[in-house]
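In structure tokens, the next block holds one chain alone, the form predicted alone.
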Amino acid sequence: MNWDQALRILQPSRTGSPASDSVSRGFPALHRSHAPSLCVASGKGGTGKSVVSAAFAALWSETGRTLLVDADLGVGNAHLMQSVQPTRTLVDVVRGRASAAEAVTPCASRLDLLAGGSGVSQMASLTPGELRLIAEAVEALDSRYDMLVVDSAAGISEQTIAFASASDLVVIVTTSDPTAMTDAYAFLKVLFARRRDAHVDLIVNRALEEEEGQRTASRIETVCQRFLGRGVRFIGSVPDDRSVLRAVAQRRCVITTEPESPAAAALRSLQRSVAEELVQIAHLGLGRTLGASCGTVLPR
């Protein structure tokens, strides 16, 4: 792979105005043996991975109960944005202080988080036993809901990569900038070596037009056609929009703070198609898949 070529067809062209360089939410048959799960990853960091996870699991939590797992073990951050402070973490099911269930905080009707840590190194570089653990406490929660959703960390970590090739579904989310489109890449690079089969669709967030984030996605779809030998589902964009900030300051998700605001209207809008995916996909289990990319099969 010409990884210089990649970098020149990611970058924005210099010519143009400077706008142009920058199923219903239904669930699987209730007769499935595991909860669809959904990966919201990125390249990099600052794209709104986050706000996409929180608005994706409110819209879900809507018609059924919904797990928010924040799998950004070392510096999660996935409470702020319920408003809530855990008292059990992912960190006390890895050192043997509180179970699966313990460790699970409500935030809504329907909506419940699995907090990662927070501030804590040692969770950013989990051993394999370790990161069974973690795989065996999402198993014993698998039954318990109808949805599974991931906020993964953003980069191209072992435990990430983990957590997005165990997850039915991969949502991407980058934007128009230059270094996000190339970190999305890189993550798609990594993510299909490890599973190539993946199923994986693409969000350009804060699109200051339609127009801009169909260019962004055309350039990432090229590079990944072409260097990747595969391509991924471009399922539409979020507009920059200030009621996500004011969403993110009173720590609450867009989706309950603005629900009329383009932000939200968007955010709906891709939940649905991602719904409508999902329903064509077999269920693996997350907790299942996990544990077995640590070279163990979890129990039926």
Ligand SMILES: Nc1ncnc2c1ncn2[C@@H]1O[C@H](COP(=O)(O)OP(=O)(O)OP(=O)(O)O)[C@@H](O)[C@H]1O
The other form holds:
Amino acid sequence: MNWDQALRILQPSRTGSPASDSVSRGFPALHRSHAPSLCVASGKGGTGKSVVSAAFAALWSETGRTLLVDADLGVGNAHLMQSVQPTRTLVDVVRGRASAAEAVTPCASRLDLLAGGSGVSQMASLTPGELRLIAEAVEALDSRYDMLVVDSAAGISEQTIAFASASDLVVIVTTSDPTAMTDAYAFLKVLFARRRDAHVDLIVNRALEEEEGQRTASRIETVCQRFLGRGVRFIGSVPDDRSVLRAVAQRRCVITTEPESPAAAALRSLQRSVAEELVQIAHLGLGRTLGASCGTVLPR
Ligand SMILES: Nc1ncnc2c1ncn2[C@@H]1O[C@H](COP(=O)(O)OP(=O)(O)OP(=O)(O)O)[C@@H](O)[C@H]1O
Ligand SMILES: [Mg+2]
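For comparison with the form predicted alone, would you give the structure of this protein in the form predicted together with the named molecule?
The complete assembly is shown below, putting the previous chain first.
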């Protein structure tokens, strides 16, 4: 299936089968279907989640209205790659100072950001009630967008696992660094314990050569199969590329600053692969699923 075919299927699907799929999974009947959602996560910090999610959001915004959700509620920094300075964030939503719509920052044509917030340390450890408010905000915005991309926080907190398990598809970004691989595995272990049937893809970032990406993915796959009883889908690598450093220095995304660079080309190919996969799976509604999961969050 090529990209154009995928797009044609993706758009009508918002009024098609996802609703019946979600009913069959035990959710209440929907009045409409939902925007597809993708969560870019890792385990270890600094592996490239924000680079990947900014690129994916930019690419999706070429064809549809896209919301980038910064789910790092302690030191959210997704805005740094969008050249914007949000005046309202999810912190304001949780504190009752802003509605969901007021917390949205326009970034580019068809690309908006729901910023995470920073400097409010307790936001990194949300209570179930606070997480529910965020879920309601995301749900309130869902119908305005064709795609939701979540830039996850690092680590394996309740909050990061909740966002990942509520998303239709999770993309794990690792590097070949052994600690990044170990943390990716640890994230997957907790994610699968929460949601055994989670759809998960794997990207190896900053690969020095294609074989390095494949070796890294193969190690993670082997350990997951052996100890978790299931694998993840390796969709490819992003090369270590100075174009990414230059884009970050300009507070922009490499897709817009250097679209012909090796990193941008790899990210474009990976986003197509992810988009094609999303066509095949049910879109359960990120906010709705996150809200439903709040009822199962253990009290702190
Ligand atoms: N493919 C790449 N080539 C070169 N440098 C890269 C690449 N990907 C990421 N980087 C560098 O790594 C830095 C960290 O990337 P990024 O901010 O996306 O990580 P993160 O996983 O979002 O971090 P955090 O966990 O703190 O949110 C970037 O600022 C950039 O300097
Ligand atoms: Mg980040």
